[in-house]
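Shown next as structure tokens: one chain only, the form predicted alone.
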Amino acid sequence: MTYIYKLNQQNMNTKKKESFFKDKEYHAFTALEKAHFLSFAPYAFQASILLRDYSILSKLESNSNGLSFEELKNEFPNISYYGIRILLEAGIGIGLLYEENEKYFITKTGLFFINDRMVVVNTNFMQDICYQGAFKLKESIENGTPAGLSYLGNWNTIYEGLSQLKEKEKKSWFDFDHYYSDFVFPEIMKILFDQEIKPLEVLDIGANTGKFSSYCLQHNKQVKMSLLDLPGQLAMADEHLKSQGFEGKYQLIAHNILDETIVIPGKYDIIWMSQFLDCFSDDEIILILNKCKVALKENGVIMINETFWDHQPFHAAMYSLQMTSLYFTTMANGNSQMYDSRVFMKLIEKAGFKVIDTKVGVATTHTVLTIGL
């Protein structure tokens, strides 16, 4: 069961949204309650994880008439009387369940927490990738390095270690990464292959596991795809594309995009970057865009897919992206973020490009920029 937000186009613009939490819109008591909730947020999160992973919430969902404490205790003999009690009481305070006539029921929030695909993906990502490292946020900000990454492995950035993550961690990372790109790719095909230059040669920078290139090869039999990424990611992309029957229809380019001494080989009609540039700092984005200049054919363009937080129609989406920036700070590389579009546009201008076209609200939350020289 997945709940998809519907886009209100009137809310979509390039201006920064006003705060959803203006003090004048809340009574002092409501504001104080929110502050108290934040003060215990780490325990609220961990208790929610256990209520989900022990299947307590699922059991309540499947019993619409509610369950008594004794019935729940009998359902979970491996959890102590004490453990069941404190989790149920915490769940009431968190808002995942409620008690009525000595029976426990799941709330609407509880239903969303265990069933909504986006919520599940985000929760697993936070738990398996980010939670321990979040304690290193202050150190990461002050040093400009992902101090929390040491909880996962001994790498400079998480991208160097993706192929080496433990299976559960790897699944949570890629589920998170793919969720916010996979559903938009069909919409992207309509935009990408509607270009006047009729792209035949496309460079996919930050190819990851090759899913975008796979969509392109399925959509257009004449397209020539080149995938550029680090060797570990290209190995996964190669495996995926071969499994799709595309062997011989693409080329792999192992390349460190931040190495200024290496030129991107080839010339391309379109250079595509999907949720890639948000993995880099301001200066690094300018560097990457400058490197792309020499790889563009005459009249070639760069197309950029991003989820700018100020382009989101709902507070929950904006909040999720702003919190994801803290993942970049503590776990990914220490210096990137999910960008405010106004900041991003200035970087494009500094790199000497102009925006040719902007499509906001693609698949609800995405913005696709077409830029050229």
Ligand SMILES: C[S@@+](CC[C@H](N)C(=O)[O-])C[C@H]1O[C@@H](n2cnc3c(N)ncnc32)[C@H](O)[C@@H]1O
The other form holds:
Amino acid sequence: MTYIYKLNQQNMNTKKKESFFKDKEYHAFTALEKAHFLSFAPYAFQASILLRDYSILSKLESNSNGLSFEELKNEFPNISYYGIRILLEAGIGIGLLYEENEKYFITKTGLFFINDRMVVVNTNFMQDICYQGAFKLKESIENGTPAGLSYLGNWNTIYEGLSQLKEKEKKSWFDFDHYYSDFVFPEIMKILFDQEIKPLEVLDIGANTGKFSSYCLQHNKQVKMSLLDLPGQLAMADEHLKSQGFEGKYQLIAHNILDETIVIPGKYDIIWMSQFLDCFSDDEIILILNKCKVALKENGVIMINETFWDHQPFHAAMYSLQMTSLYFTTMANGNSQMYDSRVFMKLIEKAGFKVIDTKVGVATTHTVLTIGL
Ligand SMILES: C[S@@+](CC[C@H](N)C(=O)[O-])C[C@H]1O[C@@H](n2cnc3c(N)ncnc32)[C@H](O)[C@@H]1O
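Next block: the form predicted together with the named molecule, after the form predicted alone:
Every component of the complex follows; first up is the chain already shown.
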């Protein structure tokens, strides 16, 4: 049973896309199974986490001839007989393992669940950052505030608290954030430094721990980097860049981008915003783009790196982004999301910008927009 449609790029024509979104490819029985899976999804998730974290799945992975219940019990003396039994049984229903001739084996889904880096990063993010707050989705939608955030700390938005998260939470948040940047930044270097305007002064808004700036500084010796973010994140960026020997080659701008009373200092050839505008609501995006106008040199451009859910070639990628939107609702700030490109383009237009270039499928999943006045 699989819920994942494999669509490659050339299949993303309109006709195929319609069936992709309208569920036409499901047979009724598969659709019903999917609905049943959803009914118990929270338990399926928690049991999967335990099967992974107790190392039951990895033990099965390393025993390709299977393990009997008694053998498994002996491997995990700290888990009760009852505990192992219910987890194994749940694992069968979930599809992480199977039983044959009184031996347990890991399934392909089980192998992906513990080994696929993207699955692991998403799972840890869900468990350590989102899970408890997910229960507050209704309240968050109704109040427009991240009602689940109180499980992590007493802040208005998660960005205020990032540097203060507990170690495990912090790791899961940053692993998630960095994962989706790490594989795209090397590709961006080719695009960025191949502009007609040779970028000399680049402003990275939402610079986070400074990873992008570090790539730029390594890639181009002439570039002048400015990093704009909230103070907590800039302190981490400073430490990171200094440790790489870039001291004196960048400037830090502590600035709340939503504060309309302050202007972005300086003028730039390129304003870079990577996975940043998705942290804001429709109106806030327009506000931010308007604030950027005064910080652009003549002929300067804004480059935006986003993962739009409607640009994804795989169902799983689209699904992951749509679920990530709910993190923004319940945990981040209560009003932002991973955008549909059609919605996003209208916001660019409303802010008075023109799209100069659109690169879809950068590192498979990202879209890089170059916009100007
Ligand atoms: C999802 S991260 C993106 C990080 C990075 N650009 C990347 O591509 O991996 C969003 C960043 O925006 C920053 N941010 C959120 N709200 C902000 C605000 N109001 N003003 C300035 N920075 C903000 C956060 O601190 C965080 O570092």
